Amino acid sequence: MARKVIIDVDPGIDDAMALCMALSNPELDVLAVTAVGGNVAPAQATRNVQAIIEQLDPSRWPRLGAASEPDNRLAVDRRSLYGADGLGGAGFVVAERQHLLPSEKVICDQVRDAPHSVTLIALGPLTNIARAFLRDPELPSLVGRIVIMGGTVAGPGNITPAAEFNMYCDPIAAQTVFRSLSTKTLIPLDVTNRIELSYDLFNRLPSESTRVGRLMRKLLPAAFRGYRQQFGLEGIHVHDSVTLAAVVHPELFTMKSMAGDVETQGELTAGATVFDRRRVPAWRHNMEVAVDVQRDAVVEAILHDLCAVE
């Protein structure tokens, strides 16, 4: 049987790549693609969803979920690194969706039709989860599973030395999300940074006659070109696919059970993941954090899900 989930996702080109994964797999039931504000704003991260949605035109449709404005402005955003409209200005023309449901709202809808068997993967901060789990009290308890992209155990930040991107996004709703009763796994930089696609994944993709071939070459230009400029990188990292394939294929991924939370104060610490590895710990544990990868056999994988789809 599928697995129900949920995408989270603050689009963004990796997280592009990711949905062209799930949408059509056929070990994913996904229920529903809900919108946050990260890489873009929460306007254009929800016309983001739809234009990816509808260029990939999937046989079932999922349902959507609009982003809402968060309670604090967004500390940061990636649009120079991945264009105007996270998208690398790919100019997409969505059709006008009207009444669409906030994302807390649909993710709360879909747990509850069916609790325990949802798994929820949060590909951008974690702002929409922590507003269901405020609206829903009992909602951490009825997810089956919430598989988290973000945070470091031992390496750097990627938006200030102690923290990643999206937990420095919106670190109070990733504490909420870090303290919830839920089950929880983390796939932390420290594990996605060792996956970069070279320049030869163009050799690699599906033929243009096909919707995930014509949208990823649309968008990976883009994606390439940024990281050379701002990181010097001649690949790219693609850390929302190695998340969705540690959903997909757990196997290749090493995972341990921690005790993590998230700070969200201080000058130069805010956003950053702190987990309690002291010889005698004080926390209790409540997640499981990836800490190693076989890394070949992840972008293998990548790589079969997106050529797999159609």
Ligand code: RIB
Second form
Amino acid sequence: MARKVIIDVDPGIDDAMALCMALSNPELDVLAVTAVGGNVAPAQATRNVQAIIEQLDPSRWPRLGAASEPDNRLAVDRRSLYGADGLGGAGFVVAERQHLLPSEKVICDQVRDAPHSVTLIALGPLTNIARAFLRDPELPSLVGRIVIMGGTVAGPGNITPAAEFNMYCDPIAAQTVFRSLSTKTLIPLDVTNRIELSYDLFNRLPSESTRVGRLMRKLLPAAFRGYRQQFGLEGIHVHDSVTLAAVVHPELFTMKSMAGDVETQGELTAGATVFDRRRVPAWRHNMEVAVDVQRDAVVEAILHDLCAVE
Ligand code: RIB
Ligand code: CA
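Moving from the form predicted alone to the form predicted in complex with alpha-D-ribofuranose (RIB):
Every chain and every other molecule in the complex is listed next, the one we just looked at coming first.
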């Protein structure tokens, strides 16, 4: 039985790559892909989700959710990494579609239709998840599991010295989700930063005769340019693909039960994820956190899952 998942994304080229993996994987039943602002503004994120799904044209289209402005967004500009449109200037023409429902409503409806059996995969700021929880207070206990890309345990942030991007964009939403009674898994930068894909990736992509192959060849060069220009790297991090790999191949990750929360007020620390790692912790454990990864095996799993095109 394929695993029911909802994928919340702020595309972003690494989000697009994770969607390619998910929509090609027969083990996953992608019920919905919901857009959230982050790498790009909400309206652009919605257009990018539509463009990616149109380009991939999966045999069974997921429901799509539209992003909307968060209530408490911190100003951040990520255009330099993935370009102004978030997809490296791919310039996809998106068919004007009928009115899309808001992402948080799609999440509520899909979880209500399949209580205790949906995995929510959060690859962007947690705005939609928090809103879904506020819209339907029973939802945290009805979601099977939430798997979140974001935060740091011991390492530095990537958008400020203290904070990882997804948490930083909407720290109040992140705190709402961290403090909810849902079953949570966190895949932090400490783990995702250890995976770097090199240019060899281009030799391993599916052929250009496939939709995934064409889309990835169109998007990835801009990601490599962004990483070289911004970080001086000759490779790219694929935080969202690593997180998807943790859903499909959990055996490649070492998890630890931890107590975590999110700073929402700090002048220097807003968006920082804080874990009680004292010898005698006082905070209640509220999530499992990836603390180690079989790096080479995850790279192979990502490349394999990218090539598992229909
Ligand atoms: O910090 C990395 C995360 O922020 C990734 O999900 C990337 O797509 C951005 O959303
Ligand atoms: Ca993302």
